[in-house]
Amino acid sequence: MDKQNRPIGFFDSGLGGISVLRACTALLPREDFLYFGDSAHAPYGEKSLETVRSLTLQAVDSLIDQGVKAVVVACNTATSAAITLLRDKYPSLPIIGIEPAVKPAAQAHNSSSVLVMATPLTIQEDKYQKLAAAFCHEANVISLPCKGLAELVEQGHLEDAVMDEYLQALFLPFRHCSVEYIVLGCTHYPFVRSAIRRNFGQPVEIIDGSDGTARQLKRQLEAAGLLTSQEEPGRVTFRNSRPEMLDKCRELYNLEY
């Protein structure tokens, strides 16, 4: 197979990266994608840095062994923890990460306060801290660690009382704050966008980094001469470290949210 017609590898700690995958398949509909979710070890956002790095390297090594032409690390935690290590290890391979969309939120004309929802490890990491600091002069950037939220999404609590109860408690300190934007800093969180909006208690714009990651993937494939020559629609193949989650992968890929 010509290198340009090989699949694009996708990696996430579980199901969350499917939200990024959807943005990429919409922008690049003729590309083939191979998605691996490590649901057996989810959530990554509450593990140690060393554990996340080890799991991420193992997963990406496996995708590369399967002949992918590029890799998207569709996990904010894994990107923060391991993207530099991956690029050092595979310097000739396009490797695209994802980061919270703090910049567009902070620079929006009507933005004074931005609430960033992310996993505890993402918020602790130097990569995120530098990102937040870079825009703190343009908006009040509030970092909100969401312990357990990604796990609830993995368990299927998208629009139920369990999710509502969790979010109401999480947002309680911000009931009377003026927040114009919520940034979803974990790829699991877009699947509960409507629940977040409903439980926040005031009008708010909600954004994530999926579209930006898709555009960056396209730019890197173009620069490397790796855009597919296939004319027919591309295929998406799902794999998961918990095979019983494959039906859930397909369900989320087709979910309206």
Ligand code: DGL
The other form holds:
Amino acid sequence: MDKQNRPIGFFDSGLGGISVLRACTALLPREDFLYFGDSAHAPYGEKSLETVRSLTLQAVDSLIDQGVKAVVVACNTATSAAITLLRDKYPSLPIIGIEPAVKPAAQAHNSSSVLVMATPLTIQEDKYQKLAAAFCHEANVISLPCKGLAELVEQGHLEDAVMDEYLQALFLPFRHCSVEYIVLGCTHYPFVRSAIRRNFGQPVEIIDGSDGTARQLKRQLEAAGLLTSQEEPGRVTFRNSRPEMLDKCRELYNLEY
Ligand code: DGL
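Show the same protein again, this time as the form predicted in complex with D-glutamic acid rather than the form predicted alone.
Below is the whole assembly, all chains and molecules, this chain first.
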């Protein structure tokens, strides 16, 4: 098969990266995608840096062995832990990561406080700390580690009382703060965007990094001469380290949220 017609590899700790995959298939509808979710080891955001590095390298090695032409690390946690290692290991392969969309939120004209929701590991890592520091003069950037939230999404608590209760407790300290933007800094969180909006209890803009990642993927494929020449719609193949999650993958891929 011509190199440009090989699939694009996608990786997340589990289901979350499907929110990014949707943005990518919308922008690049003729590309084939091979999505691997490591639900057997989710959540990554509460593991050690070393463990996340090793799981990420293993997953990406396996996608590359299957012949993908590029890799999207559709996981903020894995990106902050391992993107540099991956790019050092595979210097000639386009490898696209995702990071919390702090920049557009902090630079929005009406923005003075930005609440960044992400996993504990993402927030603790240097990459995020530098990002938040770079925009702290443009807005009050508040970092909110959301222990347990990605796991609830993995378990299927999207729009139910369990999710409401979790979010009510999480947002309690912000009841009397004025916040203009919430940044979804974990790819699992867009699936609970409505629940986040409802439970936050004050009008707020909510943004995530999916569209930016899709545009970056397109730019990198173009630059490498790797855009597909196929005319027909592309295919999406799901794999998961917990095969019983495959139906859930397809369901989330088609879910309205
Ligand atoms: N979806 C991932 C992220 O974007 C991580 C969730 C997890 O496994 O903790 O950070």
